[in-house]
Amino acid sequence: MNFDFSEDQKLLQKTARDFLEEHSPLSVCRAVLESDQPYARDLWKSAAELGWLGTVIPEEFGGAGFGALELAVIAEEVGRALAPIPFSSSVYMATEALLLAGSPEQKQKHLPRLAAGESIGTFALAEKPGQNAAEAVETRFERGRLSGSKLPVPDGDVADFAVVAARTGKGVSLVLADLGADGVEARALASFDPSRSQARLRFENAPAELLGGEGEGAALAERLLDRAAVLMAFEQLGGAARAFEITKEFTLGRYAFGRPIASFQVLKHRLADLWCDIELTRSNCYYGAWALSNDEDELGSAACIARIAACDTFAAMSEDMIQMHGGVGYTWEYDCHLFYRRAKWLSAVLGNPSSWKHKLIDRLRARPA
């Protein structure tokens, strides 16, 4: 079984990294941390303007039409350069969503100014910090109204509309909110990656419209977390790769004692083991990649395992790179930090890995013998 991308894809993927590359360097993702701008507005026009916010997005509606495996090679490269966008907001969780769940006029209303970048969507499930179970939720929606209050939630200070989990008469369902209408207040919250905001939403009696059927929320939920999980994996994956190219080059050009630091037994195995972890990581991204386009009963544990893999390898790699760099890798000057605070925001946004450990046992269990 071939589990590689295609050529067409592998072309994708580098034109994508060359772009990036030369418009988003490192210090567009600085640029945004030390600044008061939430997002990169310049990028984010241009990755529409690429047809990466409508990469899955059918062509009816305005989107590119191609399928998971596209959009993961375009989620490699967005993490590899650190973009400081909300791709995985509004692509990942809020297109994902329509197209599972939206009706005709929903998708039509919505996706066409997803894809072209007019809008941006999030998902806001937690009420508190640490909760990633829909079973929990205590907002309400009732007679076409939405009242409680969401946090944190991913890139909601610039969202224009959310997708909530909310609570209803026949149990959890999901719910499409204007961030923009009457009885919804938005607040920036402090974020350790300041390139990715998130937000506190309250919701006092704010229109919203169902999405998907009454009572289904906890499945969508669950499905779309999956498969946010497996995007986002290939985000992270990414971005750790990167971040051992810049420490490989690094240790291959300092020198100590009359040699590359790299050259020292204690260097050179950590980065054969961290090497080794990416590969390994590849490996469960690439099996959730397959599930995700063609086997949905797959996608359960193949998402928990590209989940967990990626977020243990890209906090590894960037701690690491941190100590290879020596003293000058604690500096704001050098951009070590920026990989270590993406890795800590992308393992947050979605529920813990340890939550994901959980599932994956819970799952697991709940295989035919």
Second form
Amino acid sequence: MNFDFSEDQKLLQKTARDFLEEHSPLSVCRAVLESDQPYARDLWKSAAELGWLGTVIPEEFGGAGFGALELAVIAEEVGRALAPIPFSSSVYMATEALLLAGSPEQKQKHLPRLAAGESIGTFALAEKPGQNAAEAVETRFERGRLSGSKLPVPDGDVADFAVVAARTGKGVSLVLADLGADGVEARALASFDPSRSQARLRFENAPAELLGGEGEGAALAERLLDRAAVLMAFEQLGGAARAFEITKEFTLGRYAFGRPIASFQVLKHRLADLWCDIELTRSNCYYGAWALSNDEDELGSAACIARIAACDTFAAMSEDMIQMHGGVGYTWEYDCHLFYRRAKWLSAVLGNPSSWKHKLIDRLRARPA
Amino acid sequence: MDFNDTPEEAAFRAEARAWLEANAAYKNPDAPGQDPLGERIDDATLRAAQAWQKKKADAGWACIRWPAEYGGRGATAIQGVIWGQEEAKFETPPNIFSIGHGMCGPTIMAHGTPEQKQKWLPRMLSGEDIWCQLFSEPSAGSDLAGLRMTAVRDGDDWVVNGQKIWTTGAQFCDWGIIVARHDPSAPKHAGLTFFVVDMRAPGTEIRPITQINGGQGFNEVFYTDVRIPDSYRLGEVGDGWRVAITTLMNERASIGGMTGGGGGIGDLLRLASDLEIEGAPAIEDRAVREKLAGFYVRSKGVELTGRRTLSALSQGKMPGPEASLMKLVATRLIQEIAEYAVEIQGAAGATTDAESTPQAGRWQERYLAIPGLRIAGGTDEVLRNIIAERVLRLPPEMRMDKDVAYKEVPTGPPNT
Ligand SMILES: Cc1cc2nc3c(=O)[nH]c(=O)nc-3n(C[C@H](O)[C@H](O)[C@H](O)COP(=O)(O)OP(=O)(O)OC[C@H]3O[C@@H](n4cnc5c(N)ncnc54)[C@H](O)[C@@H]3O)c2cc1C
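What about the form predicted in complex with its partner chain, after the form predicted alone?
Let us now look at the entire complex, which starts with that chain.
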């Protein structure tokens, strides 16, 4: 048994970490958060040059031709760095959608540009608060034209195209829409984590084309979300682990009552519990990665498990991070809120943990024990 | 990344399974799992357990990690795990030897003389002798080094006086390992010496203690002028703490893997499917579903973390203090699961009557048994201290008992 990443995969991870430590310190995240720029363009360019954006894109389409495990280790590093780039939207959502359902022409048109970072894609599902399911969409796609509105769409303001869940004659379908086309209006929305964008997309008779079979949209969206959930869980895991390290260092250096606050047993125990949570979450993420690269049957429950654990753990870690920093933790100047914001942003974008809990129970019931 | 055995591991697993198939029956997969702390050890159970152990010993399947000279086969850590996984699939008597094989044996192997090893280990392995651990005292549990039992040298013997408590299995054991204080004027950790003790030595009185669930797994053991030959001493005089640490390290390693029995998330999912709340299966209730999902995620996290540990073992790496995580997380989780299983039974949760309570009242029984697991072998709090200090390297606890003579250490108001 080797329920761990291979030496090559660990090496890839280390290279990614070293690069991001040098080129994406938290000040890079903060710079995007505090300015009008929607994402860090230089970093995005580097991610393309390093081959990260095309990790799982086959070589014939300009990618590196690796598997999901390689992408998972990079995702963890992107998460650790709180990298302010539309990685999740373009790589886990748009690229995966094309790989899952794209026609040869669609792949040829989009994948090389995605790998090179010349084009950014996203996935537009939700239309209103409280909605997680593809079955509920009202946006319509008829005779090659798309109408309706999507809210919120992660990175929708910077994306060049979107994979849109829309209603057609045969139920729900996925369609590809060029966001620069006539009839498309993209408006950036104030984001809970301004280092990652949110937008509203309006389509009025905008040109679009089917991605995958007509009426297969709900099933495709489900598979897509499962795959993305695992990859995003690694991002969340990375964020939680980094928040833990920063918090631990802080408690060792901060003195109160004549001793480091890390010597108070309540804080020691809380850090011990958080460490346990992160370790269990890591195991759940590994399982998701394993299912992603080996076993489609297990992926249904493995994705839920990774997603739920990662959302809960990153949220709890980022809350305790502020708490254990005391007053400075609540300041704009300290970095705690970068983690607090990112944790919530990531937990909102693929459907909240509660919706994944119901999905998990449905899936457990649907298969023999 | 894979969950597969290596070819050598697969071959070993097949060999183990073949022997088990020839000598035992598979468990019924639908039968409820064995419960933690199922202390119902009567004479017949005891004899059945010893017979099964003897059978394994004769075939070379007892304590397989031990060297061949004591009856083992020098197996690797991962082979030990594989054997355990396979044996768990079969119907076997309760394992009353775990303290001996998991803690006493490894301690004797690490610190015993060749004569001591030959005298005790083969009979421990074959199940002829059953062993217990006499560490805790009324005033020394988490703070084990605070123990009071005295040992005074007298010729070739030591004379011990005092009381041990919470000794699991003492009532049916032949031998025990015991720590006593030979020097009360030394600092507390320095004044201790470690012995093997004959449970039938004159002056020994064993009284079972009734637990909150009515079981009698543990005992108090009183020592009045009990003589222990000096040849039963393990390690040097004053080395008791170092020897005891060997035992405790082995204890945590063995308890971590012990919660795989009944009362897990699988049993809870079955209960929630069978049980109705207001006319519909409980598992269709939104609040119930969210709770179940949360438990499922944590249960998987524990199981998969175990797999990561095994992967490390399989590559020859030994687990360190981070293994404390398993016991800390798993025992708390199964308590929450049992608590919730009782809760969703509604008013019936308050009954234990086998005929009228869902799943024959087993959840209520478990709920009463589990608190002991969070205390035995290191409490939750002690495990968090270990993780904080030894894994995370946070500062140690402030202490009032270092570098003072044992007799000067504050002990609180006298018992009334
Ligand atoms: C079912 C069962 C079987 C057992 N079997 C055996 C056996 O076979 N042999 C044997 O020798 N012993 C055995 N024990 C004893 C067990 O090891 C002790 O009960 C345990 O170590 C706790 O010690 P204590 O009972 O004295 O509680 P205490 O140590 O007094 O603890 C009381 C409370 O204080 C907390 N506490 C203590 N120290 C600290 C600290 N430094 N920081 C924070 N909190 C602290 C504890 O966590 C606990 O919540 C058994 C116990 C049980 C329940």
